[in-house]
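Next up: a single chain in structure tokens, the form predicted in complex with this ligand.
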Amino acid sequence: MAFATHRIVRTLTSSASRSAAIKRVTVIGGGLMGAGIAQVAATTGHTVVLVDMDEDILKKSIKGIESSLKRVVKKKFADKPEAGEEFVQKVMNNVSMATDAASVVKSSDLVVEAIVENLKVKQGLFSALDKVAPEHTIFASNTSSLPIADIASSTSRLDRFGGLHFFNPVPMMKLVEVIKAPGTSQQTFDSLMDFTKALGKHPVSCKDTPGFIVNRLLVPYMLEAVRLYERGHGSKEDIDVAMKLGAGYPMGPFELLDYVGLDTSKFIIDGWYEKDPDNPLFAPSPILNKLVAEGKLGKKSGEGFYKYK
């Protein structure tokens, strides 16, 4: 009885312990990830400081929490306005930004990047932020497509790092890859664990391999409807519509390339295509690289496969 009493306090301390531990996080990268990341961090009572390069960008991002919150208040405060507006207050109490990576990771216990999908920028941001960090915060990429040990290797704690993904929009969807990388602990592993229920979303276990779970299968099925346009097989309006109604997706291929953004996903198919040249389904589109090369970044810059102003 006794052993069962001590057994049961331990484990309630140890993961008491590994959630209490993170409540001071940084995002890093304000954009459409990282901003989404700061809401619903800061709407579950974490400390958060968004940063990014320049004020402005911060500005944009700070107000799109607000009115992202908002949204969410509208219908979960639906009959208390008052209490709805005292509610986005608070959570936009928990945030504030900064321009400056390295000194606000100093008071951190989680920092997640979301910045550039680009290997060697975010290499370089880790391995700054390695040097500032104190020793028991934990690094975690939201990268869509890279390994994670890739990025860690700019670091000297491999056991400190693993993978946080998260879905666009983030406010709104509910699932959370956590990704443990070769050198992740055990401890790191599980605190990410517990974060991401804390956050109320549903984590599940990753291996590092390319695209986690949710991109190995979305990715080639997104590079299908791009090359059935591209062949002239199928209009994009018409390949959206079959998906949406055909198979029950909230968007078609199209819509969700421009939602997620094509300057994000050409980085994400150029970096397959450097891996795995031999295999076509990976190797560069003319359309997507037009749009790209116009400004048509998506749904964010007005224009994509689709036009929102």
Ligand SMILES: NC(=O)C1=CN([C@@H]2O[C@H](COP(=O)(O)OP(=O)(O)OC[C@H]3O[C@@H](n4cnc5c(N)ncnc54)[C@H](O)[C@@H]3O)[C@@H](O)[C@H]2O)C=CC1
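Take the protein just shown as the form predicted in complex with this ligand and give its structure as the form predicted alone.
This part shows the chain on its own.
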């Protein structure tokens, strides 16, 4: 009994140490995703450094985080404006910005990368950081489509490398896909799960397979809607309405493609097709390719499948 009790205490202590381990977080990439991750981590008491090579982007991101927090305050502290101001200040004190990632990661427990979806660029970043980060530091990528193992291969810490796929907008979306690559240790995976829960998110466990769970189902669904349209079996407007009213989706597939970005969707499907050209679900779309070639990328460019003012 004493031995069993000792094992239980040791297990609980180990679990607690994992949870306590991630306190200092470095988020690399000052875009919407990076800023969102930084905001959520700072809100939950983590010390966060947001890193980007462009100082103007960083200033814009920090300003965006503060504006986002003020919107939260209007709802949560409607009757207590002073408490709301204190909340914003407390969170903002947890966030700092930097342009030199190498100097920052020397004191980080976790590095989360949220930069461009380019394998070589990600590998170059992590290869450089691997040389200066402490041994205990965990690396994680927010990639939505690239294999974690391929990114991790540029480092010497395969066991301390995993995936944390957040969803946009990060402060609002509860889901985080936690990816365990073949080399990821159980302790690292547990730490990433614990960290995600500490952020108030709902983690789901994923294998290191194309698109993980959400995008593996979502991207082929959107592309199949495009093929339906290409075959003349339905207008894009009717397909969108059908999926919203018939399946209960908040957005139709064409609206969602425009929201995600047609270039992003094309990049994902092209990558999967290259690896598995015999899978009909991954076949390229002529209409999607044409729109991207014309610079019609969706909402961000003002036109995609639909036009936006």
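Residue numbers count along the first chain shown, from 1. The model shown is predicted, which means the values in this text are computed figures rather than measured ones.
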*asked:* Considering only the rigid-body turn between the two forms, which single choice in 53, 205, 106, 219 is at the hinge?
replied: 219
